[in-house]
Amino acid sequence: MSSETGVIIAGAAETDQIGRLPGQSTLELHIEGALNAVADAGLTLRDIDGIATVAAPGPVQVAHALGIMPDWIDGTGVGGTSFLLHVRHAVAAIRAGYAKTILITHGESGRSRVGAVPFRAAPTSPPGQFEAPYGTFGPTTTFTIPALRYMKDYGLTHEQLAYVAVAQRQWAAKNPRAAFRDPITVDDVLASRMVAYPFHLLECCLVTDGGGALVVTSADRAGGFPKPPVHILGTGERSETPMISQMADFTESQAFRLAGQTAFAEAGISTGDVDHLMIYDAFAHVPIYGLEALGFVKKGEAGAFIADGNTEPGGRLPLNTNGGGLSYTHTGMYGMFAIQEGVRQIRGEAAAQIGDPQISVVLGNGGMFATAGVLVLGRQPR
């Protein structure tokens, strides 16, 4: 992708605070968010002619709430990488001439529940027909069942998988935005609550208040803006089934191996030209998956290699280094927060920054391994 078709991120950030905020609704925490990102790419909100966010509470009330007539408009919702897809819909809307600057918005009051809409299976559907009767509803029920199969087939200990929260408090533990930032151990992790066979406490991730928000553009304006451009190599978006008993494979995700597949012949990369990486992380086997799917490691090797500290600081393939949403923060809907520490890794203001990376991939789950969304992240165009 060359710069002058590219496509850039401009602006990029977060609500003021993140993690308990019962005085702000779900509303809020999207313009919160927006504003700070359009101000971050030293724009007006008469500047934006696009705008993407989830189903609720939607462009169409966010787009108005911002005083915005845009003249594209997309409300995917499809879980937590909604918003990586935005991103790939807005490359496209901004290549075909439909937009020229969009904003894509996230707002989530997953722990205050101001403003929230409620998580259910409609009776009707198919999880609420085939899964839910049988007491297999929501992720902390429906993730296990992938999670016990690969330990089964693979040998992932339990000892591994509590490895990967502990990798990331690492991280955590250098980023004063973090919800969780006290080290932890792999007998802290084992030693903590059980939630549901095999996740204790510990494996599972935060639920928090908060928001974020781009501003994307054409990669032909990049020397307008105060910030670095974060150019967009590659994208890519799958989906696989809304049924986790639907998987065709309890031990991988096809979503995450067909959109990192798609993301990496876009950008013309290979894993070996990855410096940093982000991977959705709901649950501690989130990122295994994502290891093995995208190529870094082999089938049934990732467990092993976060353990041998691969990850962690100091460590070859620095991963989840905000934190994650185990030690980060997770609203319920954590693709925004991912992206966003891709975009500060690769403008060098990361609170745990890695250094000079010049491509960082992420990597976003909807659902229990139901969506995928990819994108790959460079300092420079290729």
Contents of the next structure:
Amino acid sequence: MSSETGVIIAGAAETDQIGRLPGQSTLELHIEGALNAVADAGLTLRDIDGIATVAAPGPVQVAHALGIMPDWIDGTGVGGTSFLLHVRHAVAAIRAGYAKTILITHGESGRSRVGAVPFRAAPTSPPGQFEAPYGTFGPTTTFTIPALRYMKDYGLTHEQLAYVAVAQRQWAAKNPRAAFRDPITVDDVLASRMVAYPFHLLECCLVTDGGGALVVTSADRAGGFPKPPVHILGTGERSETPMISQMADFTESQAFRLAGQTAFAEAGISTGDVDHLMIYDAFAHVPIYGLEALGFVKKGEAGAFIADGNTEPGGRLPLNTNGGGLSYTHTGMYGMFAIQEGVRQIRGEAAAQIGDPQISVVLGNGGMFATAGVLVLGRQPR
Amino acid sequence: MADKAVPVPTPETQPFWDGCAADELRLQRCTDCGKPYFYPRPVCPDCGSRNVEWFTASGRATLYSYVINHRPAPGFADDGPYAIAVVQLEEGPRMMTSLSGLPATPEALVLDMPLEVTFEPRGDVSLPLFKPSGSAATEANR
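Could you drop in the structure for the form predicted together with its partner chain? We only have the form predicted alone so far.
Let's see the whole complex now, leading with the same chain.
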């Protein structure tokens, strides 16, 4: 193995069902996703020698439940983008020879809260001292705060923000697994219940149960796989801020931009090479920040770019083709589902398949603009 | 019903909360590079120096961004929709806060409007909130 070793996603699968699953615990969702992904790769659990996932339940619990004693473990837990970071770390581990076949799992009982960890900032933590006293209560009250600053500084309109949800619903309409499939209009979005001004309900992601997993291994592994390999051409990761109030500039994500630069440079690509794009969309403004941070449009242009139809079916830059967190599913840590759709599109097996994409880019967000991960996935090796 | 979240000071944040109890907004700055910063921590985020000191800020700020939250946090249900704001302090750092003396409406909350600090008891501590600059608007809403 060396730094030139090609690394692929050989197996990728979601849980059998996504949505509302009160009969399955967080751990069971991990297990089901893991078994599905290992089967998708044509492997067995005995082939797995590395495990990565977030706590809780964490890699020790997941590995033990599956009867695996891995000799490579990654418990990086930095929010919903963690799985993109796991992929990046797995690439490094495989190139270093620390592991050969790595399983990355996600399961989250985000809606039904079966076996889930309660969330509240410790009152001694920085968020507990300097944000929670002002009435923050989860992502709807924090992730959303930068948007008004962006709207004032760059002229983004309420209608353009709403259109992000409209465009993604068009993709969801093509996807039988999507939670919400009925077409919506800007008026529908603006008439939906106010959650945290300027965000209406339809500009906020779903809250669902579900999971998924990936099997990452070297491209030159003997034997081949049942599905076309998805080559990991470049990866990037960044952390920015533990509190939304301390984000350096409310009009741009430095973490998105820098993680993207790292991944694009490693892959040797530019934005013009990208056929398919996934941007973590916990809220309608996040794809706007993502498009600008990755350089697809200039700063301040993303709202109009989406409203002009460029990212919807038939547009020149297909974005969030599963329907995204806004319409497909969002368990809380959505990054796994963004990767899954990138893999499906490269393999040619997506519900809303866009043709024969050669390059898919996945941008994951963690926390409230806290962290970022970027993957460049390819049909062909570099 | 749960009460509103109450901050619990740690050794490195205690001087901040002691300041609030004395109606002073205290920030830290680096004595090597001069940069003021918030939230309290024992190292300069700009240059890595541990030579940092506390000082009393002006309490003047502008409204940087906000949301008007319609799904109340524990203890906030009786407040109706309420603003969660981030203010730009005159000295440079930003902080999250609540707004005092202003209706929680987009019409009343205009970005970049001038604000000044005020303090409100919460549990064992005093919380820094921000109100419109100048007393007229503030008095009218008391």
